[in-house]
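Only one chain is shown below, in structure tokens, and it's the form predicted on its own.
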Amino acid sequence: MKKISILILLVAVLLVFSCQPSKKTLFVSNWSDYLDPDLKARFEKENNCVIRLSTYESNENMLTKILSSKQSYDVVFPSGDHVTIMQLKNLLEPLDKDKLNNYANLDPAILLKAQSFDPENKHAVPYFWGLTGLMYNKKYVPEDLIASKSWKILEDKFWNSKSKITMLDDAREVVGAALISAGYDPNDVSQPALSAAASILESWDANITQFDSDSYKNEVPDGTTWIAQAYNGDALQVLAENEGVSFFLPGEGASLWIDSVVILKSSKNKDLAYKFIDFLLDAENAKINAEYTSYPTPNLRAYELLDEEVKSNPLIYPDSAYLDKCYMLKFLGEDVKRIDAIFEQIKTN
């Protein structure tokens, strides 16, 4: 009799749970440390859903994952040239801006820049923009070496036999830095430009321990790495917790990029994807996210809500004189293979 009662209870419990509406799942692929966890949790609660978040360390890794994965992602955060690549591969859903009530919060100037990789802003919503520089451990790197604030620091004799440099796992950023150091535009694929970049990279590579877009955030503070090529927002997140670490934007200029939010054509939850993007575009939410990531926001209404201390920080929002020396990384079509070849040669040395 007791066994029958337990069986009835179990059946009743199963019936109760089977009657509960199942939560929708939004599959998101993003860079690491690029979304405030509290915002993620609040969106899940407000929309009775679950966000399955996976991360990547390079655009190339992201694209490979999307093309090879059996899982259909809904929302992805590619950088500019990869928005173009993904569109050419017919991976992106055209935006229905009527479903984005907060789209008007975006800065028209940023939207105009984004048209260089997304004509008419048809497929991508600007998420953050930023610059790439050098982060270093002040205990090990002398200030007189850093004083020049130049990419050329990486070829100084100080580094001989030390093997304490890391660079990003990103061909465009690494080869681009060498091109800028040599006085070229990082989009220049002419033979003289690439030959100069290859020569510079060969001298840098003698002391590069790895190409990685994430580990430097721990390795520079603990002294495993002394200087690392770094995205400005990531670097500022590290600086906030480590007084012994500093960061600078090289005087010659830097690459300037815009990361965007896109919806994949293969998404099975497009309505939820639109709600998520619109949630991120809300001015207060975008402000919170910008404070968490330390990246410059393309959301004009959110920018207006930021503290003056943040808006006046030249490592987040450089002045126009410095921005004039920076370069948007453009889509290069088949020519990008020439840059990739140099990068792969350096990585395998």
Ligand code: SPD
Second form
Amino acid sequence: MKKISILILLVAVLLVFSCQPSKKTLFVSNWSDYLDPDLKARFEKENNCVIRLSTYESNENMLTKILSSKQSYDVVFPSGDHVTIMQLKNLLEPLDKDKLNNYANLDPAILLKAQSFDPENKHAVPYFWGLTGLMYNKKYVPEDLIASKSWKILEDKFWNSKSKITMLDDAREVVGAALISAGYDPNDVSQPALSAAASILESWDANITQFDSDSYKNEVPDGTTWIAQAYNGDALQVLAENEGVSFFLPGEGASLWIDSVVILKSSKNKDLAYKFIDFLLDAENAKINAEYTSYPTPNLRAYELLDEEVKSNPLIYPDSAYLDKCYMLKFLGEDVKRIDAIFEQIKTN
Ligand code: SPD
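Right, the form predicted on its own is done; let's see the coordinates for the form predicted in complex with the ligand.
Full assembly next; the chain just shown is listed first.
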């Protein structure tokens, strides 16, 4: 008799659970440290869903992952040149802007810039933009060496035999920095430009320990690395926690990029994907996210809500004179192979 009661109870419990509507899951792949976890949790709660978030450290890894994974991702965050690459591969869902009530919060000037990689802003919603500079540990790097605030400090003999430099694991950023240092546009793939960049990279490489886009966030503060090529928001997240670390945008100029949020054509949850993007576009949410990431926001309504201290920080929002010296990393088509070849050569040296 007792056994029968237990069995009935078990069946009842199973029935209750099987009747619960299962939560929808949104598969999101994003750069690391690029979304406030509290916002993610709030979206899940408000929409009775789960976000499965996986992270990546480079556009190339993201693309390999979505092309090779059995899991179909719903939402990803490529940089401009990769929006074009993904669109040419027919991976992107054209946006139905009627489903994005907060789209009008975006800065028209940034939307115009984004048209260089996404004509008519058809497939990509600008998420953050940013600049790439150098982050260093003040204890080990002498101020007089840094004073010039130039990419050229990486060529200084101070670094010889120290093995204390790291650069991003990103061909466009690394070769781009060398091109800027040599006085060229990082999109220049002419022979003279690439030869100059290759020889500068050789001199830097003698003291570079690794090409890595993540570990510098711990290694500069703890002194394993003394100077690292760094994305500005990531660097500012580190600075906020470590007084001994500093960051600068080199005087010659820097690469400038716009990362966007896109919905994949293969997404099985497009309605939820739209809701998520619209949630990110909400002015208050975008402001919270901008404060968390320390990246410049393309959301004009969110920008207006930011503290004066953030808006006037030249490492987040440099003045127009500096921005005029910065270069958007453009889609280069087949020519990118010439940049990749130099990067591979340096990496395998
Ligand atoms: N942790 C977030 C890093 C975002 C970097 N954006 C990519 C820029 C590629 N040039």
